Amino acid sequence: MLTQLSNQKIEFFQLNLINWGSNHFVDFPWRYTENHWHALAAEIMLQRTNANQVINVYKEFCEKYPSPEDYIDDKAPNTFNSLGLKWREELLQKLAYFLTLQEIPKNKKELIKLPGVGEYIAAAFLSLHLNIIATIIDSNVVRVYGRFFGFPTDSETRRKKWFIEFANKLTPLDNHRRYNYAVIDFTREICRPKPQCHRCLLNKYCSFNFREKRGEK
């Protein structure tokens, strides 16, 4: 579907996004943790939740529960009371129990077998916390790729084989960590559902921007 895209446009997107990310990197506390239990917990907290809302909850969580065993010992944890989606507490409890029986896997196939860990969390954990190449895909990634490269998207795009292959192609081997952080921050700050096109450094080749200037829908 995207075979006619020029390498120039792809390289422009990659290079400029990475440069933007380097200058706009957000110092969220979970981005620096070396505790893999905390890293996985943070990724679960961040699902469908504004990152700024997670900061204090995450800090308190880390102080109270240095290990999965500490979390299990708490018979009435309330991690998600202020974050909503309280069903995530049960998933985190199941995950903690599993991690008392085994080490955290370092490959995607095994990671997604863990409670609460799906494709996105597994990829984020590998790339962002272990620095192992992995492609991050969610609705935000679909949005920015569809807008910039000019293809239609829907709720199922992220699951389609052609899109996964395209996202893999865009994720650079050497700079995957910087690139993935940049995508996360860029879709939160600039390429929002209501985009901030006037602040976007990708306008030169952005298909969405061209359509907007022509008054197209």
Contents of the next structure:
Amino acid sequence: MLTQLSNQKIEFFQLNLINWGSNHFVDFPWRYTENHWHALAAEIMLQRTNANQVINVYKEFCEKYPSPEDYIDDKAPNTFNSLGLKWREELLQKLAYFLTLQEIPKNKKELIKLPGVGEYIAAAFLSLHLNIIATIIDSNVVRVYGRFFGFPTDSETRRKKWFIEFANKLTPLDNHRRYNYAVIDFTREICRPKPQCHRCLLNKYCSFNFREKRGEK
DNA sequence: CTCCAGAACA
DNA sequence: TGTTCTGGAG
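Form predicted alone done, so how does the form predicted in complex with the DNA look?
The next block holds the full complex; its first chain is the one shown before.
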């Protein structure tokens, strides 16, 4: 199925997405940090949490804990009090502890061994903060690819080999960073769970948009 | 593969 | 109130 997709459609998607992204890049503070510890901490704060909610918490966190050691020294941190999912505090403590023992690795295989770091955070960290090519897959990526290219998805699609390969193919070798930021911003602003097709610059070739217009499910 | 947390949603 | 979501872990 996917091998039959025209390269034109893929190129259209990549080009227009990157183009959209460069005009709608949101300058969240963690996108600029040179501090890799802060970058990883931000990803944990962002899990299932609205980015706007994270901004102030993140800024405070960076002030309070310039290094993993500073964070470990705090016996009663309350980073997640206002964010919810408080089990992440313990996870972050474990991560911080690991980071006092070793440098942050620069490849996915080693990154994933860190507590709290899985496929998603490893890929995001590599591409966005180290500028090393990596394919970011999360629920938003699954949603936008499924819609635009017209294939059904479910909660396990993210782990399927065919989907991972497809996502690898779509992530451009050179522009991966800009592309990945664009996907993140685009799926937050336009291709949301409730799609904003009327504001979408890609709807001309979007399979989902066609189905909507024909009144199909 | 399944299970988990626990907020968000219906 | 029950169900869904989602990245990590087992």
